[in-house]
Structures are given as structure tokens and as C-alpha cells.
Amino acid sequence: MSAPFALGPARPVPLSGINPVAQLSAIAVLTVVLLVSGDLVTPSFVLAAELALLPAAGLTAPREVLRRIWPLLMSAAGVAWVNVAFGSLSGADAWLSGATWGIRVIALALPGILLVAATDPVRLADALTIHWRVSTRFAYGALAALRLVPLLASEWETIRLARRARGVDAGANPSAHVRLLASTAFALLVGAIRRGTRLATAMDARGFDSGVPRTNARGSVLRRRDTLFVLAAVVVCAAAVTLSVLLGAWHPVLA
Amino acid sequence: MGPSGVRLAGWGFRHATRRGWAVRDVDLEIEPGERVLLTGASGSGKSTLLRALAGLLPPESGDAAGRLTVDGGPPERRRHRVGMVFQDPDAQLVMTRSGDDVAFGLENIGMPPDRIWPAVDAAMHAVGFDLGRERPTAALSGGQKQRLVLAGALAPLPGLLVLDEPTAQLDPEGADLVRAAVERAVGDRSATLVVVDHDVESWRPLVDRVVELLPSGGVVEHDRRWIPPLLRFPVRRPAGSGDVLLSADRAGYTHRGSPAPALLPTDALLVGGRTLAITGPNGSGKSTLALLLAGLRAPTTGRVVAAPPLTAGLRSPARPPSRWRAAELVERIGTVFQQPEHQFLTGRVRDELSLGPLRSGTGSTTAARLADELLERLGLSGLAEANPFTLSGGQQRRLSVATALATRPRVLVLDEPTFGQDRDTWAELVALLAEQQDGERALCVVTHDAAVVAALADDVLHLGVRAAVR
């Protein structure tokens, strides 16, 4: 229905077969390496490996890929621009620094997009509570709240229309626009809290977090392929750093 | 563990934040396996009583009086024996897939995983939910969602099933679906049933007893053949048809990015002195049509045209209502939304009533006088300084109608004005609307409620369900 808010893939994609905690571990490995590296070669190599995973996350159509990553591209471009325009370097060095930052931002955030595209949030909550002992109150509470997000979009529209019906619109006045936006957002927030409270009561009525140890109907198993997936991430990082050192580009940021 | 017995002796409850008792002096005995309908006016404490039965009123939430036991013990210790269903299905579903949601309650009580799925299937079968475990919960209709919520409540095999107006937010088809599921599920008397609802007629075939909770305290036991007092219909003064004010001309609407239209091209005519009722099942586009007529959305096909009596005084009379400025719109077409709180913008009832006139350029003295007149007529004078959000559901409903009337619009569009109201509020609302049926004004009422149609409508536009989309 409202695709941008759809939770998880409509049907499993190859990457869904990797346990979410294995994906998160791999993301952690990449993140450490990307944060430490300050050159252009390392993030470029890692990014190439990530792009190779796009089809496995069901992101093959360029349109679909763009729909998922446009906010990321915008922020990467913004970061790169800030570095070129306001950095201490000038000329070719400034452009190199800008490109490095832009690619780093994309390489850091793309795994998160792959995770979201390939992972059912229910499986994620299952894996987090079973393998990493994340509190069930937190994991399933967040899950239930996530389900309400698509409802917020239609609620926003209703509140906006209801205000027009009361004779309230901003017309051509920009400051009135801002005030109207703020008050609509406040009304939305109040509504969300009320519904959230009702949801919490309903979950209590179903015995949620009542002190009884919770079981899990779906379970979550770690297989050999999950270990291999994390190892692959380590190998990619090692290869990226080795290549960077061999090319003489490596200069760690935190050194 | 068979069905549960319930005993209340001199029981009452006062919420920690309130001065008055929400419910008091209740003596009630419910035998194991019995089915009881609990009814009573808004504010008589029905929901509070149900929450207490489900063990959802911890001691810190208020003061309790008398005794209340489920299976001979305090309800806080019997929570695992009670299944509860509330009004709003979207505030009860937790999981993204149907089967996972039914399993949620079983996981919470620590049932071993290998026993969960057979229990889920049994509960789905018990309520007649046949769309399968994998069906996304977001893709269900309101009635199916509520059916699933019921399956979730039944899966742990409760001894007591309590339902708090489970059909109040559903269309008649959805409500029938839920009642059929309840009937099927408790047919073998494996659980005691307590239902709270205003609609005695519909639940009567399913229950053994009807108990009315009195706002002043205490309960009255009614015979099963008890017929609640008839709805008070307003006396309508015949008003001749006046001018055509607004028309929809093959107007249809499709949401951006949606493959199917929300409203197929439709004709409608709003005439001064006449009331048009728009009826039809959920998904037929009733509310969408109301938004088009109200000038809040522009049709994506066809058009909505305002006639000269309505466009008089506009800066650009040729524009369709959806392009009028809000201040111009509010003087000409008033709209009442289904949820009153969506429309409240101020912190005081009086300000709420004078807001529309002020926005459309009425002076502040005149606006204040209009507000006082409306307060007087609605019997809300005592609440002039109250915050609209703190009013009861029925009062909010009347206030939202009054805010739309404050600018004296020639057209009044209402979406489900009587939804979920008790009999007294129903009668007050319908009487208020009947007062507006003079020769000048056109009313348009979207409703599922056949009694509203009978009481008010001159013309009925029935929208069918689209064949392709369920």
C-alpha cells in the first residue's frame, strides 16, 4: 500500500537468509574500518563490495535502488560539498577530500539500507532478543510502534484537511506556514501518544512483559553461512586495507 | 481449567486523577460459562469495570471499593485467565503477519514453541479467520483485523473473555463478521463472556443476560427480552427545496501512487433545504466523496462545481471549492470529521466556537456573541472555559458540529456523526442536525447508521463496493 513505509521485503530475498545479527556484526566490522581509514581507496573498495550485494537484497531495478538511497546520496553530496567549499585544502586536494568523504558516507550507510531492504523487522527483533539478549520489552515494543508509522501518514493528511475545514491555512505567509506545520505536528504527536498508550494497554492485556520468561514461536538460528558472511566482511575489509597500503594511499585517521 | 466465575460485591473504582467515582456500588455475579452484555450510557464506567476484570487497574491507578474476584481470586493474579479485546484494531495488533500476532500472547505466557503453532491454528479456526498465517496484518479490513485480535485473545484458552465495544469502529459488515466470530468461539461455553456495547439488539441473540450499569451507581438486571427505550427521532419541519448549491459531476479520486481509485466517478447534488445521505460499505469511497464535496480535496477526474448562491462574494467565483482560501471555505461549506479531536485547535470551548467566525473576518464582539448563542443552544454553557480535549465523547461530537455551524455555512458535510455514540448522544446529535434543515441549508451525511438515514435524509446515494478490490 504505502510503499515507502512498508516493513521489510514483500517476499524473502537471498540476503534474508542471513541472520540479522550476522548482518549487524558485518556492519560493525565495516564501520570500524571505514571510520579508521582516511583515504579514498579503502571506502571505494568496500563500497564496490556492497554494491555487488544489491541484487541479493532484491534491489535490481535502478528505480527501486534510487527510491531507497536518494536521501543517502543527498547527504553524501552535502558532506562532500561542505568539504570542498569550506575545507582547509584547496585545488585538487580539496576535490579528493570531498570525494573521500562522500564515498565514506555512502559506504557507511549502504549496509543499513541493505539490512532494511532484506530483513523482516520481526526476524530482526527475534534475532536480537534470542542471540544478543536485547530486552523483549524494547525489541517488541519498538516493533509494535513501527507498525503504527504508516498510520501516521494518513493521520497527518486528515489533520491537515481538518484544519483547512476550520478556516485555518497559511496562505502566502511563510511564517504562518511554519506555525501551521508545527501545530499540525503537535496534534499528530498527541494522537500518536494516545494511540501508543492504548497499544501498550492492549499488549499488557495480552500478558506482555508480565515477568514470565517469554518463548519465541519462530526461533532464530545461526548457521554456518552466517559465520561465513561475517568472515567475508572481514576479508573484504582486509583486502581493502591491503590494497590501500600497497598503493601508498593508506593514512589512518585515528593514528 | 474451565470457564471462570466473576463476583462483584459493592465494588467501585475512582481513578487517581479524578474526584468522582467512575463506577460504584456494583453487585454482580456471573456464573462460569455465562454470557453477559453490559450496557449503559457513556460515562457509566463500563470500560473501567472491564479493565478491572482483566486485572489492568493496578492499585496505584486509583481507589477501589468493595470486592471483585475472578475465579475466587483478585484479578491481578488471574490475568493469564482473561482475554481482552478493545475497540481500535490498529492499537492492538503487534506483529506484521497474522499468525505471528496470534502467537504473540502465547509467547508471552511462555508456551513451548512446538505447541504454539497448533494453538494458533486452532484459535484462527475458532474465529473463522481463513486468510492464513502469512497474511500481512496491514492488508486486512477492519473486521478481519478485529477477528484476528479476537483469535489472539482466545489462543491462550482464557476462562473469561471480555470485549470492550469490539465493533464500535467497524462498518456493519465488519461488525457482523466479529459477532459471528464471537458466537463461534464461545459457542461451546468454554469461556465466560462479558461484552460491553451500546447495541443491545445486535448482541441479544448471543447473550444470556443484559446488565445495565447506571451512571449514578449500581446495576439493573434486564430480562433477555428487554428492549431499550426507542431512539428519540426529531420532529422535522418540512422545508421546500431551495437552490442547487453544490454538485459533483463524474467526480472521482485516486490517491497518488495507488493503482485503484478510492472513488469511482460519481454524481451528487446538494440542494438547499434537502439532506443527502451517502451510504455504502467500507472502501466504497464515501468519506472520499465527502472530502471532495467539502472542498478539501480536488477530484482527480470529473469536477465539483459550486453554484452562484454559494460562490457569491468570492474573489474568484470561477474556482472550484478545493481552491478557495480556507477563510472563504469555512463560511460556505462546513465539515465535521469522524474524530472530533482532529478538528480542535484551541484550549477553550468558547475559543473553539469563535475561531471560525474570526478566521472568516467576523468582528470579535459578533464572534463572541455567536459563540455564546451556540453554547446556550447546545447546553454547553457550563463548559465554556473547559478544554475541548477533556470533554466526554458525546460532548466533543456536539462541539465539533457546533464549530462547523458557527460560520453559518450554506452546506454542511458530516462524516459518520453518530459513530459509537450512546442513545442519548445519538438523539441530541440528530436533533441538532434536524434543526439545521431549514430551506436554506444543504446537509450531506456520510453514515452506516440506518436510523440516521431514516431520521434525516431526503435523498440517499448508495455507493457500491468496487468489484476488483476487496
Given for the second form:
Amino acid sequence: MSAPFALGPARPVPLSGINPVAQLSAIAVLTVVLLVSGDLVTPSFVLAAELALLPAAGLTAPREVLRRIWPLLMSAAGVAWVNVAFGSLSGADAWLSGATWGIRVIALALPGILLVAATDPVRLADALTIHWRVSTRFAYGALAALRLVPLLASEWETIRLARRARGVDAGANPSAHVRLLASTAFALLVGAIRRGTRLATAMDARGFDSGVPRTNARGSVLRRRDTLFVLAAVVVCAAAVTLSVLLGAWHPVLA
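The form predicted alone, contrasted with the form predicted in complex with the partner chain above:
Nothing else is written out below except the one chain.
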């Protein structure tokens, strides 16, 4: 099984055949609709369509799906609880509002998880620089930073084990746990800054800051299936809004 912070698919999956720019365009369409709608039906319909794409992203095993989305589920639960506990509504209306916000959070964030699970970051950087004319310095700098994310998890574990080997342990003291966590995070931050500085120097030495237009050896092509994928996102959003209107549930946030 891939590491929790691994980027890109471990093997080719159906969704990886869609150009990353097309996936980002579809995400933009979904985001606009979900931010505008304030009812429960629209995000629920969109979320159902997103869940149907899990197998296409190679996420079929329940354990693998849970490993990727558990932070999202915790965030959604937190948002729902805040709305129920501190919102202006009460009773069933409060729970309905909480459920609506929780489902919206999941529906907004799940496409990003699908993108990360099914897309090679190198293809993403190539597509952004070719089709959206994103600066190569920014795109490949971000790519290099993402490639270093798994190292941060590894370094965190290394620092923790090294301190335990030296007898530095918080024991059962909660305040000591907080201090140890803060010092470990600071050590990780210092190491990340040093590595980032070396990486930036190496990229500048390779001409990423020269200002000269760069060619792309791999290329990125938008095909008919990419257009159909974006159109499918538009159709899903239109169907979700239509169903919400027909059921009398449609309620724009800004209304």
C-alpha cells in the first residue's frame, strides 16, 4: 500500500486518462455551484456523483478510501457540530443546517482527493504551464514542494524516535506533551526551510529564474474526452440544481 502522503496513482487508473486541466476545470464548476447553493439536495446530489468516481480514481478498498478521507470526515463533522451547537437555529432545523454544511464540506473537498489520487503531479505541472500559461518557476517549484511532503512525515518520525532514544519523553504529563510537540514541529520547520532554500538555489542554477521561455519535453494534449468530462460536471451541477428546485429545496446562499 502506498504511503499516506504519496502523490499520484500507484498504477494507471481510468481517471488518470483525463487531462489535469480538465479535472481542475470540472472542480471549478462544482465549487461555484456548491458555494452558491445553501440547501441539502444540491450538495447531496453532487456528492453522490463524486462518490461514483472513487473506483475510477483507483479507490476501491474501504481501508484505502478511509485512509485518504478521514481528515475530511473529521472536518465535516466539526463544521456540522459548530452549526448545531452555536447556530441561530434549534431542534430539527439546526440538525438539518449542520448536515447541509457537513455535506457541502465533503462535496467541496472530495474532488481534490480524487485529483491527487488519480493524477501524476508532473502531468499536472506540465498541463498548467502549457494550457493555463502558469509560470514554470511557480508550477515546478510547487511540484518540487509537493514531492517533499512525504519526507516531512518521515522526518517527523525520525525526530520523534531520536528524542525517545535520548530519553526525551513526555510521559503522562499533558503540558510536557504540548511542549514536546511544539519543539518537534519547530525542528521540522527549520529542516524544511533549509531544504527549501537549497532546492530554490538548485532550481535557479538550472535556469528556472532566467526569464527565458522554456520548452516542454513531455507535452500535454487536451482531447475530446477531456471536454466531455467538463461537460459531465456541468450536467451534474445542472441536474442537482434542477432537482433541488423541483423539490422546493433550492435556497441560494446569497438570497
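Residue numbers count along the first chain shown, from 1. Owing to the predicted nature of the structure, the values given are computational and were not obtained by experimental measurement. Whichever C-alpha set is largest while still superposing within 1.5 Å between the two forms counts as the rigid core.
Chemist: Look at the chain as two rigid parts and give the angle between these two forms through which the smaller one rotates, in °.
Modeler: Spelled out, the smaller domain pivots 10 degrees relative to the larger domain.
Chemist: Give the rigid core superposed Cα shift of residue 147 between these two forms, in Å, rounded to one decimal.
Modeler: Its C-alpha position differs by 2.4 Å.
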